[in-house]
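The chain below stands alone and is given in structure tokens; this is the form predicted on its own.
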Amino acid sequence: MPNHLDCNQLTFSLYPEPEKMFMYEQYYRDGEWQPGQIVPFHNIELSPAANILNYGQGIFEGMKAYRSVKGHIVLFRPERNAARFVRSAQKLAMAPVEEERFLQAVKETVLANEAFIPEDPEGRCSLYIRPVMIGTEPLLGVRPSKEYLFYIFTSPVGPYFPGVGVVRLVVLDVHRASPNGTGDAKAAANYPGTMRPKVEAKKQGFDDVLYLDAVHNFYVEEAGAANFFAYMKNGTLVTPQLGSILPGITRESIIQLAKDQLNIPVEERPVSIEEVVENAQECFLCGTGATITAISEIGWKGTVHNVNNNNFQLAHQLFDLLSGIQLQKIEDPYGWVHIVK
């Protein structure tokens, strides 16, 4: 690791210094792919007219290598990744990336990239992996490209939200993803429409926005890039069902480490605001940058509701179940960690 990547100090950000890191890329023309390779970190090149620039024509994935207590370079169930990769893909209506090759590609990266790979027993310093595909034919018109740039860069990171692990939502007038959209996609062009909010948020003294559902403006969705649970006074783990959010693969994990390990009934169903303030004993967020994050308040209809009445025991449970199994502290019963060699 090199000596000046102190762990302590990282932050969810690229590292300052990318050019002295690796990236991988391949290029899709003329109806295949062409062969793919590792190459130093670069700037890529683009005419003025590429679909990305112009139709947004573009997708990507989000992941972490780990430095297990074992000693090994570790990822977390990478094939739901790349499977994701493809859904998105055939949704946006670009070339899909074969699963097999998308693996190679990522576990190739990794290792180039193996020195910048922190050392963290608790797990919140990691290697943050970003493959991305992206329209690169000159167009003009809408429709989708003929050509396309898969790349992956990596970047050291620390804790998505900074601080204590604990968040405060509100809830805006404003919708992330509508029924039979993109937001089940891991599109790059459902992200800008968050930003704004996520601004207005701070403003209100908020971390980020907790998004109701397009259509009735009243049931939980998920917050900008995290899935939502709700753990209610009745012991059952309830979140929102999968549609317009992002099928998230550490929502799925929860869901059967909850069940399985500890014996939680989990359901997967319309949650509205309103029972989530008024029935949640703890509230928190998931997701590959934010792991489990506690939230300790929600902002909705100019009152602060508290939802933290269980001084997050549950989330802290699955937290250190989660990342036990990822830094190979625990036996791993589901096979989720793969070994990088």
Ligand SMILES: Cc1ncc(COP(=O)(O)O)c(C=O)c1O
The other form holds:
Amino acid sequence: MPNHLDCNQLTFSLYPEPEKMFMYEQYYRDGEWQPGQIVPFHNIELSPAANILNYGQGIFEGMKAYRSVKGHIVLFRPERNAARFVRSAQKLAMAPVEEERFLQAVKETVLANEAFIPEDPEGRCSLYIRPVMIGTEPLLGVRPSKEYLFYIFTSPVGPYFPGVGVVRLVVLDVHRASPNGTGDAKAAANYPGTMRPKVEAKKQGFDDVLYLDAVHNFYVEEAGAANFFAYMKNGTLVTPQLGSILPGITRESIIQLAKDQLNIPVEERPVSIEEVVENAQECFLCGTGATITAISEIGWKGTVHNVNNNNFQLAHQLFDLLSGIQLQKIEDPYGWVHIVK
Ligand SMILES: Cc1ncc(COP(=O)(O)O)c(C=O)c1O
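The form predicted in complex with this ligand, contrasted with the form predicted on its own above:
And the full complex, kicking off with our chain again.
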């Protein structure tokens, strides 16, 4: 296998020679989407006054293509990403991409980059797929763009959190999203505010920030790019309710797997940081990038709390179920896996 696809060497970063790969691009002009096409990966020309460069009208998605153990190239619940892309676009007053078009474009992009899909029966490596839409119209006043570019590029990737898939998180005095804001959209603008806190977390010896709600500064929301679960000592799996968090597709899948396959009661409700550090026997993050990543410790108000007294057992069980379905190792009772080829 060529080196660039060696799963032991892959990290969650952009492939160093993206110009060897292909991308999809489609423009929205004169009130309608123009025909889209697969083209070699290339730089984009934008006016310095483009909306995205000044007012940040941009959304994206994150998906993965896998080589399954049955030899297929597969996607996981891509229709959920298509639906979320529409909701994100609507939230930012952008022209939505019709779901069928989105799915077709994703499939075409994956097939064009087939040679870059790593093979990994452990589920750590895959071809990351990044659909993006940006407002391209040059303007000065703050208003929605009348022109958009929808594009998709890909990159072979390894794990989002390097190491053994266990992270230490810290609560800092900073919030990611507020009620009735854009936290539930996959808006590019939700992420720049998480960069300084992430740098600060690393300076303090942690891997990432655990964000609390902006009103009470007490209820757990999520990490910078992954949803949060706490398995309580009473045997209930708890995850923050939807609202200002991103409605993660991995989160949604884990809720269903825990209930159906493991008979674990799941509650979507406000869960305070105090409840987590006092009553959780296990905590983990989940997302397309993060897959399922166990949390060993959480720093809060100057104290580091051990939040794992269960040897990450549930995180491992859920990872085996989720990646088992994604890689066609076990039966997919939900029709979640889409075969591209
Ligand atoms: C802020 C945030 N929360 C949660 C997630 C997880 O969402 P999903 O499971 O759909 O990848 C992501 C993206 O991966 C994210 O950026």
